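What follows is a single chain, given as structure tokens, in the form predicted alone.
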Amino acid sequence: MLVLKFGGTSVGNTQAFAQVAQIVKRAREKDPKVVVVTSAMSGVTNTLIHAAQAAAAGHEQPYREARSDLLLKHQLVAGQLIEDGVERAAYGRLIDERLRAFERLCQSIYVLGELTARGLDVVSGLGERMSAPLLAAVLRGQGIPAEWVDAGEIIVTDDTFGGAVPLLEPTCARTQARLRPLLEEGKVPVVTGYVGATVKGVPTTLGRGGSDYSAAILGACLNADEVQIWTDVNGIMTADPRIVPDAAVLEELTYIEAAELAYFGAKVLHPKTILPAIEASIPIRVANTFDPDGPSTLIVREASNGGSVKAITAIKHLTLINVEGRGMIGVPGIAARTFKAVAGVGANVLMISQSSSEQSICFAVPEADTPAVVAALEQELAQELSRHFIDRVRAMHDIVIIAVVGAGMRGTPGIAGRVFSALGEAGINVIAMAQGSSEVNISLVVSENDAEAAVRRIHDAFFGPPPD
């Protein structure tokens, strides 16, 4: 069995529609079972959060002009695709049911003046709920037996609205109950990403890019030999080709470094996705829906390839928090207080260094939450502030980790000092670095000015042509 997922550049057009119906059509010649999830059509979410945002603002128009600009949209598709006739007039009464559901839910919140987490994810996940109906009638169409099924009716989640987590024993159960029926009549299950529905069948959603999480938590709980999550770039690459132009897609990685990847800003997966893949041993492939038979990368267990580095990638927008001070050395404490009031503003903490001597702890987080959390740490820490235990919470602006990934890394001896030394050798200062116990993974801070510069050195560091 074969979980394909369409994200939604995949499904962003007329032709793209069409290219995914060929991409299905050659995959049950592979395998009779196959399902299909999909994203909303490229831009569309962003257009239903806009509308709703602008209306719990005080304005009208946007969620007027969205309800026309996504019936045109999805009409347009419908109507050179969906050659029959009873066809396209059911899809066309299912989309004008759902944009009159939109448009009333935006003139509640235009009335209300507020826009809750439940009430935005209602709106933010109604893109997939036109999307898959729609890729069911054009699989059909080509002669494909497909039927479109709403995420909430399987995917059952908590009650955390915008970022809601699965419940996969009750989710796996009524998967089974849905899908396999389908499947065993032949027929493709078109099943909509992203959302899902608390116990109680309140909409939810999984966050941003959760339909590839949808696509894993599906093919665990139907045991499928391949989750293939289809977007347009042709897999993972060794680094970002906008700043590495030779850069080359890797063939294979591992659950670990695919995560890493992930978390340290490669955009081609979601970070969750690989967790219920690695609890049931899924392998997943990330491909080109606009090549299809171009280059790939495999995700597994364990790789069958070599290479210590795999890939250099790079999160920006960051700043790095220092807490400093001589006082500090051989105080227990600072630390946890020093974390806890970073959660307690709800804060992404994306990587530590502590020095030695205890002397200092440095953290970066998103620019976004440092107002935040300076605020939160002198709080915290006023008593040894106003002490001088604590000299400063020092905020420094612009900087960049630079995450180098590489399961091959463990045990490898010189890894490192092939990192400094392609930096050094660029006059690049490394502000603050960490490696976990895993080695898997350095991890570098560097000025905002000097990352592009330093993703390239390390990357011809060891995928460049060998020196003379």
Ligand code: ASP
Contents of the next structure:
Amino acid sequence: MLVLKFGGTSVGNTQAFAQVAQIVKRAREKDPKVVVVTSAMSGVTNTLIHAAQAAAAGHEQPYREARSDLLLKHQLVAGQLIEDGVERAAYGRLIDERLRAFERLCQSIYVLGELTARGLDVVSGLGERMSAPLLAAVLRGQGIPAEWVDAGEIIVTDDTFGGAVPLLEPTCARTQARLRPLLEEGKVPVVTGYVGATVKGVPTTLGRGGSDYSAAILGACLNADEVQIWTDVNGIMTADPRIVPDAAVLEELTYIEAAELAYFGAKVLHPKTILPAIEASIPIRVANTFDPDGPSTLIVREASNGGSVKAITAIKHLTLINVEGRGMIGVPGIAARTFKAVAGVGANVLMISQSSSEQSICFAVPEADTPAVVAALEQELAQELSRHFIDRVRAMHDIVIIAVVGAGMRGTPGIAGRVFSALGEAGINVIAMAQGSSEVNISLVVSENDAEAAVRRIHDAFFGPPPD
Ligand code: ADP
Ligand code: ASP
Ligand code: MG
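Would you mind generating the form predicted in complex with aspartic acid now that we have the form predicted alone?
Expanding to the full complex; the earlier chain stays at the top.
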């Protein structure tokens, strides 16, 4: 059994939908059991979120405009690809109903002047609830017996709105109960990516880019032979091709390498995608919808190819927090209290670095969490600050983490040296660095202004032409 996930650009317009239908057809020739997971059409989730935020800020125009833009966008594809009049009319009614719900939601947000995380999940999940029925109808038009399924019925999550955590047991039970019969009948379930619902049925989302994660969850629950992530690039590359145009496709990666890359900003995979696959040992393939016979990446437990550095990524919109002071030397428990305070505000720490003299601890957190983190630290460490054991808690804004990833870096000397000389030659200042003992990843902090140059320089040092 195969799970095929199509991202936003893969269902971005009529040509893309037609291409997806071909890919699904070919997959069914290889394996009669195919589950499809789809994202919203490209740009739709952003439009929905912006409209809801604008409504909360007192603007009605954006959601009115969004309603007609979204209607046009979906109806255009339906009009061009659904030939059957009854099918087209049925989709017309569905889209109308969805968009009326959208307008009603935005109206309430506008009247209340408030947008809760729970409300935002209802709005932002509408995109997939418009694209999945459309894709199913398009597939039926191509002779593929498809049926769309709302993941709210099968992916059960907690109530962390905006980044809900799936509860595996009920999710797998419901997935099997709902999808297995369809597969047995020879049907192709077309499941909405990105969304789920709490046990009580309240809609949730898995976080931006979460459709990859949806596909991996369903793949694990159904014990799929492969989860395929169909996107707009030929697999996972040595760097983001938007930053490094001559980045190369990686044929094979290990779960650990792919997880590190995704965690440190390689947008091609949602950071949590690998987790369900690892547990069930399911290979993940990343391939290009617009070049289905071209190269692709296979992610497996153990990669056969060697190589030390595999790829370079950058993660933006971060702040580096420094807790520093001579009085910290030898005082036990400062680190523990620091991270307890950070955890208390729910902030995600992406990297930690401590100097050996213990005069400072620094760590990176998302920009959005910075005020809460600083306030929590100032409160937790108030005594040490007033006694000047700790000089200050300092936030350095607009920094990025550059991650150099590759399992083969372990035991290969000189990698860090090459990274630093590449940056040194370009006059790029490294603010902090960290390397885990697993040696799969070297992380460097540089200023946001230097981010793209740093990625290019390091990429050149490992993958560029040899210097003359
Ligand atoms: P989808 O809509 O299919 O989920 P995304 O936009 O989420 O697609 O992810 C694909 C994009 O990820 C690519 O267009 C590319 O710009 C970006 N990307 C970032 N890092 C990498 C990388 N290392 N390899 C490939 N693509 C990358
Ligand atoms: N549509 C959602 C988003 O734009 C989920 C996804 O595309 O994976 O974030
Ligand atoms: Mg994506």
